[in-house]
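Read the single chain below, which is given as structure tokens and is the form predicted on its own.
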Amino acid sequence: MNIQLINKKSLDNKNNLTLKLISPQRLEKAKFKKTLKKAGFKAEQDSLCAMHGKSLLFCGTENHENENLRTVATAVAKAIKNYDYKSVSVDVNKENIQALIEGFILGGYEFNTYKSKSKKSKIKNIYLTCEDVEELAALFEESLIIAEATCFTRDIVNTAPDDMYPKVMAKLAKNLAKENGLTCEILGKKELKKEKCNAMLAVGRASRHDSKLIHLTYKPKNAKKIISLVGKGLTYDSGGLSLKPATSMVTMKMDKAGACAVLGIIKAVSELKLDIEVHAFVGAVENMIGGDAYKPDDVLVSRKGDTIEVRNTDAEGRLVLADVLDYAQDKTQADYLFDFATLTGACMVALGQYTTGVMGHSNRLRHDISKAASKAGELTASLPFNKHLKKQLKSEIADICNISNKPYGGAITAGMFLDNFIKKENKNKWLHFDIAGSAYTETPWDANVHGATGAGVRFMIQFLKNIK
């Protein structure tokens, strides 16, 4: 569906459905209140009541806060697909326009690439109506860019692993660079060997698809800050020789969600023309089994030079990120360094499936991210580092072990493993985002439908656009 911002006076009401947002407190004063009550409509959150004879759709919301408006728009986006109208309209203002756009676009999102037949909605346009289009035009464009970048991220995550392997992801990055005026550098097997990215190469060794390190750059004039984004891009994760159970292997196409988020973020930044320089680094790898697979008991030499004892080949994302983080720090002297990864199931145990785990040394930076996430409508929570958990990564035969020696605090010990590869001068500039729970869902929630959510894109753009 096409979303347009138009003046109220120019709306053509012919074959148009008008949305009316109404809270329980305002129901008593609502027009057609008697008819609504007869229909059993109580204006409860996300409840809908259609009066097709009047071409009206009443939408219940507890209040007009963004969180509730976003889910209302999501409920509407799903319901109207079955309606026989040409357009839908709703009044907007500067307080609610972003939430409504996100609800319509993200809540109405469908991934139909692999369906031989997909049902098409008869509704072609959603009109956001207001008194002064110029007043809301910039906010409208911004909201649209962010929502579409989130859907772009979702599309990549949802793509089947046989169609989205490292070479394809590199090609996608090149196309994005061409379309958005970015520069793009791709490191293949030969270049990765030269860079001594042995940990990353080991993870992808048994795959028929060569690993790729992707570096995209957005560089405006007079950039006030430099940001490095690093994404875990496991295009598929079988677990390697520490093979996952069959049920756990389903949905592992989502293990590239960190990389996809990074691509979505730099896409939005470039289209918003933010005055910050952004570098996106992606470690695109496939973790498979075979005669050439890396093994538990192997000792890998990372790009940094530290040796890593492998005790579980399913703790592979941190091995990829160890090399990519080290490469990113040498390549760019950034003011902030953020990595995104579907790193641990332990993060879901700690925080549930809806919340992104945030780890790092700077309390101020974590606080700023928390504020940005809250405003953007994403859930985040900090997980604290401590010296006792760090001891659990001790190896008797190498510098560090790739998993903890105890089955507790797994999300934090994974973050502390990555911390080992953050240079001293960058410790307070770095944050790690574990999106293992928040990046993918098989049960719709908020504005998220089945599949990828695009976790990280909205809150990072909210942070970056207000950076000082």
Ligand code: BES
Second form
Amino acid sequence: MNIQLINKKSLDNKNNLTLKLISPQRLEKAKFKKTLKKAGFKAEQDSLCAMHGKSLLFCGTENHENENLRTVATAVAKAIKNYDYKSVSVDVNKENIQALIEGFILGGYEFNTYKSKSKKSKIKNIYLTCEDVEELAALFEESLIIAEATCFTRDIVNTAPDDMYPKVMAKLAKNLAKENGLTCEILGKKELKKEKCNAMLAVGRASRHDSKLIHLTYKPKNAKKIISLVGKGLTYDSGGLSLKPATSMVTMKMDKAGACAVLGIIKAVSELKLDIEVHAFVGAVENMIGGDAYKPDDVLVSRKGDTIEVRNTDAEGRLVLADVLDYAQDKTQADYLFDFATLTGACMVALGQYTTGVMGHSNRLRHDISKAASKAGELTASLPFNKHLKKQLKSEIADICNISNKPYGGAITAGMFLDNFIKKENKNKWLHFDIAGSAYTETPWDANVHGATGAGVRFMIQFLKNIK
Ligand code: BES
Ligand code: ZN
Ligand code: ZN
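Switch from the form predicted on its own, shown above, to the form predicted together with the named molecule and output its structure.
Once more the chain from above appears, this time first in line as the rest of the complex follows.
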């Protein structure tokens, strides 16, 4: 389906379905009030009522706030898949255009790579109609870029682990670099050894796929700020020797969602031509079992030099990130450092499965992210560090332990483990985003359908757009 912004006057009404967004209050004054009432339509949020004789689809929305427009557009995107029209049209303005585009694209998203027969929608075009195309053109393009980058992220996350392993992810990054004018550097086993990324290498050791560290750079002239993004790219997390139970292992292809978010963000930033320099660092690793696997009781020497006692090989994301964060800090003196990771089940216990956990030292930065997230329509919440929880990471034999010695506060202790690898001068520039819950869903919510959600992409772009 193709989305176009056109002048209302140039709309070809032949075989076109016109959408009418309507709130319960407005229903009282609607032209077809009686007929709509007969059909039992009350304009409740996300309810739809078609008048095919008149080629109209009434779409109920409580009010015209973005969140509601996004979900009603999602309902429309799903419903029209079976309709036999050539096009759909809806009036847009600068207040509603982004939410509607997100609903249509993200809510209508399908991942059909593995379906042998995919149904083709008859509807070829969605026309966003307005009086003045020029006035909305920039916002239209921008919304499209962001929604499509979110789908790009979703596609990678949704790809099966045997088709998306570290080498494939590196190849995908290279292609993205070529298409979007980025530079791309890949570190394989040899380079990672040279860099002393021993924690990262230990996690991937039992896999038949070698680990890769991917570094993409977008460098415009006169960049205002430098941003480093780090993504956890566990292309599969079996748990390693601390093997996950069978039911918890299903969906663990999504353990690469942090990496995929970072790739989607740098894609969008380069297409939006933002005047900031962005570095994306991805630790692409597969956590498997085998004779060569790293073990509980192993002590790893991280790139930073700190020793880590491994007590659970399923707490692997933090080991990979410890080295990638350290590498990223040495490679670039960034003004902001953000990491994205499906790091802990505990984050879901704390916040529910819809909310990204935000951790770090800077209240100011957390506040700015929270504002960006509300604007972008993503849910985030802050999880506070404290010195008592930090003690739970103490090791008797090494500098730090990879798991906490108590069962509570697991999202925060994981965040504090990462904090151990953040240099003093970067403490206030860094935030950690735990997207364990928000990155993937098996039941649709908001504009998310089954599978990857693309969590992190929209709120980060919203934040980066406003950097001064
Ligand atoms: N990838 C998982 C976290 C996760 C769990 C993400 C569920 C998405 C959904 C991570 O590597 C992990 O297994 N963490 C352990 C940590 C524990 C061993 C301290 C967890 O959350 O159980
Ligand atoms: Zn794990
Ligand atoms: Zn993991």
